[in-house]
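The chain below stands alone, shown as structure tokens; this is the form predicted on its own.
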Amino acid sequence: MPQYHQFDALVVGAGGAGLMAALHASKSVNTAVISKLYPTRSHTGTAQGGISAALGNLEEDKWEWHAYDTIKGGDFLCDQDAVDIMCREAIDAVIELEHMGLPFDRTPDGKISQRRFGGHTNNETKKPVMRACHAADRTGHMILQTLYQNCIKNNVKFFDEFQVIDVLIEDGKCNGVVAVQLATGEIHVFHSKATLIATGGFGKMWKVTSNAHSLTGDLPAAVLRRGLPLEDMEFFQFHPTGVYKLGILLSEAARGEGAVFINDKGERFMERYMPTLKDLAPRDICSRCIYTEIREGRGIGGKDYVYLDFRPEQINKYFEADGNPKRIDAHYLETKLPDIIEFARVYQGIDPIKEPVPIQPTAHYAMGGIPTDNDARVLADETGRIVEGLYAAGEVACVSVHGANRLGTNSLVDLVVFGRRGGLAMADYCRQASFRPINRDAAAKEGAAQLDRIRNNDGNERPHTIRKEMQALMDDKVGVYRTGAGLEEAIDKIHELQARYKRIRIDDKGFKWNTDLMEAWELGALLDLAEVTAFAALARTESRGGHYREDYPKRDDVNFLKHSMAWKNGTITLKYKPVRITRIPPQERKY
């Protein structure tokens, strides 16, 4: 029998954005969180290097500088009013986290410590500025733990290891979700006044990715299937420093502490590309520079990787060359970058204190997603029409503060600022709204039917084979470099994979902990999102931020200073809306 639950405010996803929203909503309304993981295993926990806020604890800084860097880093596709909100409110959000008990690193005089990160500058000198607040290289983990403990203290109800498979939308209003309890296979219908989606990214479309196994785009796909659009799906970030072949991230914090990229000739090659910021240039630029080095034969040993060098004696040599008086030793790195150093030792068998580390760009972060306004309310179309009762925050949402390329540390800023705004907006809405009637039996039946179609299908295609082919295709044709011909090829192949997906067969027909079934269901979501991504990328005949078209290498503000909105109704339909520009006119991006 399906189970039925009712809450004022419902949050799907227990990462930083979801927990921040739940914490603030729960202060005034009955709130529950649904997560397909145990909450403290959420992907926010992998964010290593820091959360930016212009505290100015170690050198002069201003939130306006942070906003300028964010807009420039996003290649002027950011909505500037949203960026101003994020950078201004980041200061209070970090102090709020501190007061909740987050154990930030400290300066000798007791202030929150800050370090440099890619693309963060002093707007007057143009040199890197220390803006990233950090707790060693476990900042995301500490945010997650702190928020979870405060949610427990605030009596938030948690449904752990429940996977949401549908969003209940009727007459343009959201009334809850349908989920499956993984331990039993039972269907649960959650009825709510307001629902906030905070399920993170969907990088598992690609083969080499920093994303966890669970980041499969379940909710963006569910929203798309309910007739709502997704925004800016062509913009996906490739982080320059993934562990070679594995994609596991080595945070930009390493470069913030002085590490540099080295090619097969031993050259610090970023000096040639970005003479001012060098290795601390934004991620899209660093990723393309690495691929250029590899394409031109300067990958290590002729292979498709370069080195990240953070041996202490080498860092001190680079500091001296840059005129930086700072000097470090092995103990300093072990203290500041414990997880990064351990990752290299565990996953590559390399001691970064003694040897350079092989790295390559890795699919990392979705700049696009579910469109929202500045209070996390989901948009139904390009005119800004609201879907009543539906909210989204964090990586799954597109507000848009990251534009075409996200700066390092701004993901944590995004999720705490807009998670909080979303939670407060939901609570305000819930205090005024009533529960709308739903047909819970029909909702449960429709949810169960989705899974039964896969469970009982008797085709000859294996989901893992389709998944591998999709991921290889996305790496090859929808990766750091793209062309029109390659994207057309990708779309044709995705359609072929979708046709084969209808003929899949799984071995486990049971209900309890059926990961065979749920991974097959997730594959359908990933294929839908891959299709939208390739379509939006083909239509954008320019290069901007994380979207680089080799056949259209220039940014085209005349025709493409706008956000894409994609619907899937049998085929993909694209519409566009203008970028909101308030203070900073678009300009050529130089570092």
Given for the second form:
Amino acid sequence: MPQYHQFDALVVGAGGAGLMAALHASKSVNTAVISKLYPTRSHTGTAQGGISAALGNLEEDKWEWHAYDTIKGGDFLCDQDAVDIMCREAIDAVIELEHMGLPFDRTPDGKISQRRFGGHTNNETKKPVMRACHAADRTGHMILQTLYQNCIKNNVKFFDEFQVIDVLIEDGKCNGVVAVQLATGEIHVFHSKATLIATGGFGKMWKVTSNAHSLTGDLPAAVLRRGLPLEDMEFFQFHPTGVYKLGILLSEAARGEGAVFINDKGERFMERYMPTLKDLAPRDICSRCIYTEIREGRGIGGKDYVYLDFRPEQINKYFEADGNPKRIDAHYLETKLPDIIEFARVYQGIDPIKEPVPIQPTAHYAMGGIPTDNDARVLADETGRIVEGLYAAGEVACVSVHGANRLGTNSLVDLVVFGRRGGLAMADYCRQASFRPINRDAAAKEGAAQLDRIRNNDGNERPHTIRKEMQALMDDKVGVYRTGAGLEEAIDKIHELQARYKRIRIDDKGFKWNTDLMEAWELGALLDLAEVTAFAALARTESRGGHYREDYPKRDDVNFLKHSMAWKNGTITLKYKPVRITRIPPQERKY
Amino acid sequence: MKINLKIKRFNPETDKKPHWETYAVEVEPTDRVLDALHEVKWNQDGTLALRRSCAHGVCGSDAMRINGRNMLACKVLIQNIAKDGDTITVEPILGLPVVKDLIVDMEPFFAHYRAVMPYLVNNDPLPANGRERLQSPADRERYDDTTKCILCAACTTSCPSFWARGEYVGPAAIVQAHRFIFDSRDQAAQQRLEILSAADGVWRCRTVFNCTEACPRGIQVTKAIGEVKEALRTGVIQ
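Next, report the structure of the form predicted together with its partner chain; the form predicted on its own has already been given.
Next comes the full complex, this chain leading.
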């Protein structure tokens, strides 16, 4: 039997953005959080290196510099008013986290410690600046734990291990969601005044990815199916330092602490490409430089990877060559980067203190997603019309503060700042709004029918076969380098996979903890998002940030200084809206 | 290489009690046990149920009993526990009700977590300058080890005292309490110590060290429990 719940505010997803929103909303309205995992297992917990805020604890810094770096790093596709909000409010948000108990590393005088990160500069000297606040290389873990702890303290209501399968939208207004309780297989209808989606990324459409198995885009696919658009889906970030073959992330903090890339000839090749920032250039640039080295035959042993070198004696040599007086030792690295050193030891059998580590770019972060305004309110179209009662924050949302390429640490900044703004905006809205009527029985019935279609489908395709083919295709054709022909091929193949998806068959016909069914459901979401991604990438005949077209290698501001919005009504429709430029005119991106 | 995965199966919708099933799997030596389980689930038997998410040892979803010891399936490489042709046994962690296959009911575990006030308490006014509360690197270092906990339950469900009595708050909850008791910014240490001095608190710990051995994050769990006992015994928090 379906179950029904009513809350003023609902949050779907319990990572940093969702918990921050829930924490702030729950101070004034009745709030519940729904998560398909236990909250402490959300992917925010894997974020390593830091959260940026211009605290200026170790050297001069200004939020305006942070904003400039973010906009430039995003290849001028960021909406600048949103970036200003993010960088200004980051300072308060980080202090707020400290007050909640977050165990940041400390400076000798007891303040929050800061380190360098890719693309963060002193705008006057152009040199890297220490802006990333950190707790060893477990910053995301600490943020997630701290926010969950505070939600427990504030008695936020949690529905753990509930997978949301539909968003209830009627007449352009959101009235809640439909979810399945994984333990029982029961359908639950959640009726709300306001709903905030904070379900993170969807990197599982690629094979080599840093993303968790849970990151399958269930919610962005659901809103797409409900007739709403997704923004800037062609912009997906490939992080330069994934563990070779596995994609597990090795934090950019390693380079912040002095590590460099090395090719087969033992060259520190970033010097050639980016003479000022070198290995601390933004991620899109580093990823392409690695691929270029590989293509030109300078991958290690001629293979498709390079080294990340953070042996202490080497780092000291690089420091010396750069005129940096700092010197470090093995103990220092073990303290600052304990987890990533352990990842290399566990998964590659390599001791990074003694040997360089094989790395390759890995699918990492969605710059695009559900379009929102600066208060996390979801937008219905390119004119800025609001979907009443629907909000989104964190990686799943596109504000857009990351533009075409996100700077390291800015995902954590984004989720605390816009998670908080979203929570507060929802609470404001809930206090003056009333519940809109819903037909809860129909909603429950439709949700159950959607799952039953998969459960009882009498086909001959294993979902895993389709998923594997999709992931290989996306790595191959919709990766770091793209071409028109490759993208057309990708779209055709995705359509073929979608047709085969209709003929799947799952083994588990039960209700309780049917992960076979839920994985098949997730595959459907990924296929829809892969289609939109490839489609938007094909239409953008320019190169900008994370989106690089070999057949259009130049940035084209005349035609493409604009955000894409994609709808799926049987086929994909694309529209565009201008980028909001307030303070900083677009210029060529040089480091 | 070829291995056999011997998995304890239980489907509440069809089985009266658990039974073992064995699957032959082709794996790379550097594959993780999680990869082998996925191989079974994705290519042989989709009904196999398990939890997993990050797949690199930091989310805590896939704690299970592998060859009789609690581990994260994503953090143990096949080559470290098996040779070609060997059988690896996989079963759910002990001491919590089995829901299906490798999935246990985590609610009793999280209830213990919530019971120890796992959050910072500081009722002083916030600094007037709008900045952080200061904390020396040494004070920060004091509780560093116990901040690493990912709530995977590997420690608590490897503890004989917990197996004997599920009301025992267990190592993970004590680790969480420790993290705040020894944080110089916190003001509720005495309340937490009071909770932990109850009959089902730290004194049920028999110092077996299973928890420390099981912790995939390398936390010195038994040491942390010992420090909490010491604080209770002496009334001094050091």
